[in-house]
Amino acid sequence: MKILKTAEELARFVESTDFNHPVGFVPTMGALHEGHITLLKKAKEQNKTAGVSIFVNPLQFNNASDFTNYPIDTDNDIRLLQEAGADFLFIPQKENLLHHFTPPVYDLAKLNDVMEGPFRPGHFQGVAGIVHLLFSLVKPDRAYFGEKDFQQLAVIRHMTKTLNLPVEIVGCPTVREANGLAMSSRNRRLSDEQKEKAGAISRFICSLREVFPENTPTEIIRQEVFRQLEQRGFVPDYFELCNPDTLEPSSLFSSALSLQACIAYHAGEVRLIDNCAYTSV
């Protein structure tokens, strides 16, 4: 695995004979887990060259303590990527990657107005800026993102389409822990008790059709989700049932609609998000 630490080193590699298209690319912020490795494996299956970036993006954190406490485990990340067969790892320092970089303001349509948007002002602009920058440097044919960050995936797809970028965005199913909790780098900061309780929340939002009758108002479901969160000592931010393409909220839980159940809440100092798909029947 070739390890590249500066944009200049990456540029030379991209122009070398070792950089064979099609290229699959997995942008990450490190603290890698099986979910990330699953993305890399998919990239390896579909491309001649497959690589990863690790960069804890300061532009997407609106909470300074969240940025400061973000887990970093570079040695373990490198080991995992080598074992998984990554062809390259781009791991720049902030001073190198963001040198002379002025992030543009992106047209995110209404994707920034719901769910995460009001709770994390500027977050998706920061995500779009760094992903766009990485695309311009790596020049991938395909880029791979987990569906766990469902709204982020929608934003990146929208940005790629509106800017007419020559990159296929590939969404991959959420990888879950044995108890149903979506794998996340943030899970490292949870106690065992918090992990078990959070797993119960994930299992609940993925079993709504077993619990609620047809055409239940979303508000009724939200009240029950919030009750279960608070019962476990968690603090809710939101729960929505939304259109998976536009993220427009639905007022009813109907089997005639394809809907995404999306949730965000605080387990102590750790903020967790998750989602589950409900296809129309």
Ligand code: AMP
Given for the second form:
Amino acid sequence: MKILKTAEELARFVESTDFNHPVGFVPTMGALHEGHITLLKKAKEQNKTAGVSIFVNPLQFNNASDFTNYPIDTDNDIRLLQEAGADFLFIPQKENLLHHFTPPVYDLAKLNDVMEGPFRPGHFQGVAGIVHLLFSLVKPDRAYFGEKDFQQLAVIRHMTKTLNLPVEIVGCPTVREANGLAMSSRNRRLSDEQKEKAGAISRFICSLREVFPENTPTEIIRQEVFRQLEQRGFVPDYFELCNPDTLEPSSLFSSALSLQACIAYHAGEVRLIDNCAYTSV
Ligand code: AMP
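Follow the form predicted alone with the form predicted in complex with the ligand, if you could.
After this comes the whole thing, all chains and molecules, with the earlier chain placed first.
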């Protein structure tokens, strides 16, 4: 595995004969887990060259302590990537990557007005900026993103489409712990008890069909989800049922509509998000 620590080293690699197209690329913030490795494996299956970036993007943190406390585990990340057969790892320092970078302002349409948008001002502009920058350096043919970050995936698809970027965006299913909890680098900061309780929340938002009758108002479901969160000592940010493409919220849980159940909440100092698909029947 080539480890590239600067944009200049990456540029030389991208021009080399080792960089065979099609190229699959997985942008990450490190502290890797099975979710990230699944994305890499898909990139390996579908491309001749497959690699990962690790960059804790300061532009996408709207909360200073979340940024400072973001887990870093580079030696273990390198080991996992080598075991999984990555061809390259791009792991730049902030000064190197962002030295000459003035992030543009992106048209995110209404995708930024819902769910994470109001709770994390500037977050998706920061995500779009860094992903766009990474695309321009790596020049991948395909880029792999997890459905775990459902709204992020919608934002990246939108940016790629509106800017006509020559990259195919591949969405990959959420990888979960045995108890249902979506894998996340932030889970490292949870206690065993919090992990168990958060697993129950994930299982609940993935079993709404079994619990709520057809056409239940979203507000009723939200109240129950919030009650379950509070019962476990968690603090809700939002629960929404939204259109999976436009992210427009639905006021009814109707089986005639494809809907994504999306949630964000705080477990102590750790903010967790998750989502689950309900396809129309
Ligand atoms: P992050 O390092 O958290 O920025 O995530 C990097 C990529 O991995 C993003 O596209 C995430 O959506 C994806 N990802 C994170 N956790 C999971 C998971 N549990 N299952 C699938 N993809 C994931």
